[in-house]
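The chain below stands alone and is given as structure tokens, in the form predicted on its own.
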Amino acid sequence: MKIATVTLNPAIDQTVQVDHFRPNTVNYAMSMLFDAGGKGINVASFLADAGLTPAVTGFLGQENADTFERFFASKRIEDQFVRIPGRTRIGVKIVDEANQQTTDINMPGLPPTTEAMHDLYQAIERLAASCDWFVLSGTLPPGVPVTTYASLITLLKQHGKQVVLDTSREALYEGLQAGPTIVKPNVDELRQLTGQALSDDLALEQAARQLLDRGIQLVVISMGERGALFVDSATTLLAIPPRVMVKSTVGAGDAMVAGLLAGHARGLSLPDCARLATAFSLGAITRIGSHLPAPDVMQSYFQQVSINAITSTNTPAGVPRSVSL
């Protein structure tokens, strides 16, 4: 099983380590890191350390392209990108590990051209002859339509490809019209898409459960520290991380993603899947960076997740009941 990651709009990510990190006032660092990011690329990454060989395309400014390669060539990601003029944007990331807090500082990147855009479907295209998986996620560059992701996932759908959809807002909404395989909006997304305020976990699952109504065969839910919801036309299962000491909150949906594609490639049931794809966040949380521990610590935090069989029917006041898995 091969993979493909779409990401439009990536970043340099520099993540600024702050202990008690203060705004308004002056703060001191204690290290600095630049690092190849943007929430697909974040998925390759997780995927090369688990074993896989996954490829990437999107857009990339041609002016500092080469931190991107150098990170593509020590992982051994097939890297597709269509080259742009001009620099890929910084995302500056605040990590106060004291506080277990990260703070986000996005710029909105830059604006492909048509010919790019043209040359971005070429190449998925090509990836099409080869890969059984294609990730779509993050924010959409200035001047693309919104439309974006649905045309792609209809084009890729047309190809017999299985599309993951991870992204927001307008984005998000018309990529659900034309149906990917998955998605996984966390709560706020999830809220945002319907106008609820999907107060309680019941609420969660009948909202996810609206989405399998669109043809979507699974919804996971991320949900911070108390795990993830996944749902999918017969089951919804939820996945309980053990406490861990936070470094970063970056990428942790993304390993999420990633952890759900090792699954399947493994072959692996829905249920340890989605221990697999809980264990992936833990190992990312529990670092600065993409990348994931070493395969014991990663083996050990797969057997501390929870897995609790969801129900609510036929309980008393449509109460749910858990069945530990």
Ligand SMILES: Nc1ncnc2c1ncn2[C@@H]1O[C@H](COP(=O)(O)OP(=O)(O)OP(=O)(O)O)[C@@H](O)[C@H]1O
Second form
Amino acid sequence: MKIATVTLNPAIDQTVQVDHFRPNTVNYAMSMLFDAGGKGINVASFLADAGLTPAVTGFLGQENADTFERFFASKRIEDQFVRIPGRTRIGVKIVDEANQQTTDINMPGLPPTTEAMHDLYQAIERLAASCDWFVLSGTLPPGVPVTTYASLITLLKQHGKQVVLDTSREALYEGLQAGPTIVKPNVDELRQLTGQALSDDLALEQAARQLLDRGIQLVVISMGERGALFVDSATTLLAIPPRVMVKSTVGAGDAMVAGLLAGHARGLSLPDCARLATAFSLGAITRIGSHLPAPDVMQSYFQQVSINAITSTNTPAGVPRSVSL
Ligand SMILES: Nc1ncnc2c1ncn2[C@@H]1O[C@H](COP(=O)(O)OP(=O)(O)OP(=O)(O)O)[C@@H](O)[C@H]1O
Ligand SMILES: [Mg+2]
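Could you please show the structure of the form predicted together with the ligand, as a counterpart to the form predicted on its own just displayed?
Full complex below, order starting with the chain above.
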């Protein structure tokens, strides 16, 4: 199973470690790193650590593409990015390990030209010859239509491809109309989408079920440290992570998408895919940068995830009932 990830608005992550970070004063950093970032690139990086050889595409500013090129080479990731004039944006992440907090400063990104958009569609058509799954992740760059993911999903479905969509706001709303195979909103993204408070698991599950009605096969709602709900037509599973020492929550959701697909590539059942997806997220948040820890650590995370089947039908007062598997 070959996977391609699409990142239209990547960023170089500048991670600055500052314990007890405070605004409006001078802070002293302990270390600083520049990493190739962007959600689809993170997904590809986690997949590469799991032994898969993903391809990546999207747009890269040609003036600082070398950071990405070195990274792709080091991870044996197939680089099919379209180069555009200018510099890829830098996103600053201030990681405060002492307070277990991360502060992000994001920039809008480079607008691609019409010609670059054309090159992107060509790159994706080319990748469709060898890849079975496509991951469309992250925000859209300025200047591209909000329906871009919807158009890509429609094109990929015409080629018989499976698509994971992980984005927010209008791009998510529009993309869902085209019926991706899997969608992974977090709770905020689902709230924005539905306009509802979604204050308990039952409400979240029902919102996910409504998405399934549109031909989407699996909805994964990630809920930060509370874990994630995996909802398909037959089941709802709640995957609960163990407590861990968080280094940086950057890429937790991207790791979840990667783990889900890695599980699918290995032919795992939905409960084991949910377990592996959560283990990937744990791997991501206990390290800085989009890398998984060593296999023995991953194995131990996998075993520490608890999977509960939620039965929300036929229960008195509609209260979800948890059953340990
Ligand atoms: N503090 C934490 N402790 C344990 N597990 C966590 C924690 N934060 C996140 N996770 C795991 O990572 C998964 C994805 O995290 P989250 O819901 O924050 O994704 P997200 O908001 O999409 O993140 P991203 O910023 O990557 O888009 C969660 O479902 C959970 O399994
Ligand atoms: Mg996310």
